[in-house]
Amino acid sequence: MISLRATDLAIDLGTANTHIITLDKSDRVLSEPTVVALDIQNQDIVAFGEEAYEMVGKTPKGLQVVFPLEDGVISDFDLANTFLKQFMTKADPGLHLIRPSVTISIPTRITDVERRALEDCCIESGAREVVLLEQPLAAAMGAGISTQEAIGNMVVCLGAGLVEAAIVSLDGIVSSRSSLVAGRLLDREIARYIKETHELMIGPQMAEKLKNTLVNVHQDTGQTMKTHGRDLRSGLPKIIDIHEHEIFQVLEPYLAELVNHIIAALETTPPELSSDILRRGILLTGGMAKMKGLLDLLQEAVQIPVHVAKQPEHSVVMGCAMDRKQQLEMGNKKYNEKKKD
C-alpha cells in the first residue's frame, strides 16, 4: 500500500520492552520486547520483538539473541536501528512518500553522545524528524498530570534498565536522580541466588517469572512456585519449589537501596515545591510499579502518599503521544493565524 504521508509516531524505547503509538489509530499501543535474533555468520536478522524473545536460551549454534539496549541507553547502534525500523514498519505498514515525525522518550541522565545516537537511530530507521522527551516528564503527562503549571509533581519511573526519580514543574525537570537498581538487575540477582543456593541454572525468563509471581515486599503469603532449570551437578533438567520468602531475602537490600534513592531525590526538592509533593504525593510508573507491596513499602518509608499510574507500563509512550499532539495543535494554530493575517 502506498500513501502520501506516514503516521506520526510516539515511541518509548525501553531496555526490556518498546511501546509505540500511531497517532491516527485511536492511540492503540503496540508493545514488543526490545530484542533481536540474528544469524552470527552473515549478521542477518532472523526475528525481532516477541518472536525473538521466545528464542532466549533456546537458540542453536549460529543464532544469537541480543538486547540492543542496556541501562536505558543504546548499547548496539546497528541492532537498535534494525529493531526500531522493523517495529516502526509493523506499527504503520506500507510505502510512504513522506516519512513520519517521531517523539521518543529519553532518560534524564543521557549524554550528548547518547542523545545524538538515539536521534541518528530514529532517522536511520525512517523518521523525518525526531523530538526527544525526558521520560519522567512524558510519564507525568501520560498519567494525566498537568505539567504546565507551577506545581511540583514527583514521578518515579521504574523501568527494566533504569529507575528515575524526578521533580516535574512548568513542563520541565526541576531535579532528578537515576539508579540502576531496576527490573533487569533484580532478575539477575534472582538467577544468581538460585544458582548458588540450589545449584540450579535458570534462564532470564524464569527469573523474571519468579519476580513477578512471588515477590510481595509487604507480606509473606506462603506462596511457592515450581521452578524449572538445569541441575549443575547432574546436568539434567530439574524442578524445585521456591518459596516467596527466599526471593524477598534476595531482593530486600536492593529494595532498601531503591527506597533510599527515592528519599535522596526528595531531599533535592526545592522548598517551594515540597508542599506540593506532600499534598499530591509520589507517582509510580513503569512495569516494576506493579510489584506487589511496593506501594505500601514506599509509603511507610517516606510518609507521603504514593500512587501507581493507571497504565504504568504505558505512561511514557502515552505522554510522548500527548506531546506530539500538542505540537501538531500548536502548528495548526500558528498556520491558521498566519492564514487569517
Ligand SMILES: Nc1ncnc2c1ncn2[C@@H]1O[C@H](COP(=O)(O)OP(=O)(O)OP(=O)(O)O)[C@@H](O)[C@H]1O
Second form
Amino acid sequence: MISLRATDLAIDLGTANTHIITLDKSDRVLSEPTVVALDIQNQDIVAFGEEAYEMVGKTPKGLQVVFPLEDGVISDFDLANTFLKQFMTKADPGLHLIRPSVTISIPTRITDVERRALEDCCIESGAREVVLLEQPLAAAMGAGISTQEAIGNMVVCLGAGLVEAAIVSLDGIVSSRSSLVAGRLLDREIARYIKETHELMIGPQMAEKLKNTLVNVHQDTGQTMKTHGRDLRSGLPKIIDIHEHEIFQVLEPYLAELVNHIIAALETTPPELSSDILRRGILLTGGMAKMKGLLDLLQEAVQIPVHVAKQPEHSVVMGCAMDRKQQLEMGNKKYNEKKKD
Ligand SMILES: Nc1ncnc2c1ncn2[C@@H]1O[C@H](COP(=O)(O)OP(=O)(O)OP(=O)(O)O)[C@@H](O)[C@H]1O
Ligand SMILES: [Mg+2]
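Having gone through the form predicted alone, I am curious about the other one (the form predicted in complex with this ligand); can you provide its structure?
Whole complex next, starting from this chain.
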C-alpha cells in the first residue's frame, strides 16, 4: 500500500549486497545483491538484485551483468543510480509521490568526489535529503554498542570489497584503517588457484561457496567439496573434489594480512582508550565475519576477546536506521518547540 507520508529509509549500499530498512514498517531488513543485468545494445535494465545475480556467468550474448560498486565505492554512477532507484522504489512504493529522507553508510576513507557521488546518487534515486554515516560507527550502533559514551570500542567491518578496522568513541571515529583484502579478492584468489593447480575454470559463485562453506580457517575438519567448472584442456564440464586445506592455503597469507591490519589499527588507539579495547574486545561485523573459525583465529592472534555481531551483515543498516530515528526525533522536537513559541 502506498503511504501518504514520507517513509524514511536507512540504506547500506555494499559492494556485494545492499540492505534497506523502511522506517514506518517494522525494522525488517530488505536485502538484494548489488547488481544489475542490462541489454548491451540499448542499455535497458533487464533485472536487478537477486534476479540479476542469478544470471551471473549464465548470460546469453547481448546481456551483461554489472556490479556498480567496487572496493566499497561507486564505480559506475549510472548503474548504481539505476540499482538504487529500483531497490528504493521496491522498499517504498510511494517514493515517487513523497520523497524520503535517507541515512546511508559510507566507508571512512572516501574522497569528497566519491562522497558527493553517493549523495547525488541518493537524490537522483528519489531521496529528499541524505545523511551520510560512517560505516564502522553505523556498525557499532547497529550491533547495540552505546557509541555516545567516552568509551573506546573497536569495530572491524569485513565486507566484500573493503575491510575497515576502526576505533569509535563519543559518536565519532577516533582512528581507522582500510584494506582491500576483503571477500571478493579472496574469491578471485580461490578461482585463480583452482585454475592454475587443477586446470579447472570456476565461476565467482563457486569460488565464494568454497570460501563460505568449505573452509574452516582455525582448524582443518578434513572436509571436501564437489567443485564444478570447465576443464581447461578439454573444454568440457567437470567436477572435482577440492580439499579444505587447499583453500586454507590460498587464504593463509591474506588472513595473516588481516591480522596485521587489525594489529596496526590497534596500534593507532590513543592510550586513554586502550584499556577499554582490552576489556571490551573487538567486534566483527559484515558478511565475512561469518567465516568459519575466523573468530578463534583472530582471538589467538591478537590475544584480545573477539565477538561477532548478532546479524553481522545487517549491523550497518540497523545502525543507519537508529541514526534516522534520532534525526526524526530531533526534527519532531524542533517542530514541537517551534509550535510552543
Ligand atoms: N560464511 C561466510 N564465510 C566467509 N565469507 C562470507 C560468509 N558469508 C558471507 N561472506 C562474505 O561476505 C561478503 C559480503 O559481506 P557484506 O554483505 O557485508 O559485504 P558488502 O557490504 O556488500 O561489501 P562492502 O562493505 O565491502 O562494500 C562476501 O564476500 C561474502 O562471500
Ligand atoms: Mg558493507
